[in-house]
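Coming up is one lone chain in structure tokens, specifically the form predicted alone.
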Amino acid sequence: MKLSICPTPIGNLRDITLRVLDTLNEADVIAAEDSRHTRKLLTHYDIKTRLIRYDDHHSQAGLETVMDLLRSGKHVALVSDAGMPVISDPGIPLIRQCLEEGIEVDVLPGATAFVNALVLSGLAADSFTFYGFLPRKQSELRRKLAEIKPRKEVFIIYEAPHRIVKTLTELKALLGNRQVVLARELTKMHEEVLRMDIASLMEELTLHPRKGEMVLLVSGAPEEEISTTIEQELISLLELGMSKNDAIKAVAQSRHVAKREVYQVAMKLK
């Protein structure tokens, strides 16, 4: 009775460990985010283990199916479409349930896209924050970016090619024209890393749209932004069209202060 968390290649099928291959062969069942996608990997390595679909983003029933297998004494290997499960992929509810019930969880090391991107970027790697996919709704996205704005460390996000220019537009509006690095199609034949400021990257992607999986790294806040006052931060957000209530929430969260403190400052603004 064990759950093994198995990272899979993010592009190149050879980027898989011998230990993961052993585990996928030895497990009773492989639970996959997309069984059709994972089947290609298993076929490549001639792995015959039973394969089932598991995606906790959409189905509570899938969680119960896997838990029933584990409770009956089976060894289940969890994989996502690419990289490490849980990192912007399914898995955390299953792991939590296993821990609550005392079921062994074993995590194997392997590929994770944002780690490759960070090392390739040339940006300071001693301190960073990974946010996965940012909110899609503009109001929620702006609140999130307002929280991130004063932080001095590099931050990393995943983004889809059809949304990248829109996201860069919001980043420039909220954060200014910071230095960014876009890592695309990591480990694949057409791997590409673009290092420039936000405005230049927007222009490049508008003139020459790219496809494929994307990791975006954004440099941290310059010192002058870190030292801004609550009043200055509120004004900048309000000038972007953010509602007063949303701006108050965002500033309170970014500065880790009580909303009432920010509210008092906001009430003094004309």
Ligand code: SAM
The other form holds:
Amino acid sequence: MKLSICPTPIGNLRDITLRVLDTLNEADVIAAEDSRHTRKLLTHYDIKTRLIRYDDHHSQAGLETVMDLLRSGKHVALVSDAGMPVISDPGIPLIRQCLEEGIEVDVLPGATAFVNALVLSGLAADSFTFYGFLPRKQSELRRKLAEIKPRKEVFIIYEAPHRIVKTLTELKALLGNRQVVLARELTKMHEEVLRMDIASLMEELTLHPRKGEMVLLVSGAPEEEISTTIEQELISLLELGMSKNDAIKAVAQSRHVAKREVYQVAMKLK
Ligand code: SAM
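Can you give me the structure for the form predicted together with this ligand, which would complement the form predicted alone we have just seen?
Then the entire complex follows, led off by the chain already shown.
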């Protein structure tokens, strides 16, 4: 009984390791985020292992089915649609349950989009933060960006093509016109990397909209900005229309200070 976490290609079908192919062949069952999607990969590599659906992002219903297979001694391979399961993909509840029950979990190395994007970007890669998909709701997004704003390291997000300009608009409003790198269609025929500031990228994407999968890397806070006072940060959030309470919470979170301290500054604002 073993759960093997198996990364699959993020575009180019040949980006799969020999060990992943062996594991997919040897496992009793493959649990896949989308079985129709994974079927294409299995057909390409002539793998005939039984396939079931497992997607804990949409429903927890499959968890017990997979756990029962593992408990009865079966070897289950977990795959998502692309790249490493768990990375903005299903898998965590299953891994936690296995760890809790003492079932072996094996993670096989392989493709993950943000690693390719980071290396290709040429940005400082010694320290970075990966957020996956940012919140969709504007108020939550703004709170998150206020928290991110003072951080010095590069941060990385995943974004859908139809939302990228909207997200860039929010990024520019809250973080200023930072340098960004957009890495698109990695490992595929139309792989493209755009390196510029947010305003120029917005202009480029408005003039020539891009489709396909994308990773966005955003440079960290410039030195002079890190010394912004609590007062200035509050004012800029209030000017963006954030409520006083939300702004206080966001500033306290981003600066790791007590809400009371920010509240006192907010009370003195006109
Ligand atoms: N598990 C995947 C991984 O390891 O990267 C990520 C899954 S997440 C649901 C899908 C997102 O990953 C896409 O919306 C896109 O932001 C990013 N992504 C996946 N493949 C990509 C590619 N070939 N080029 C650029 N971004 C990609």
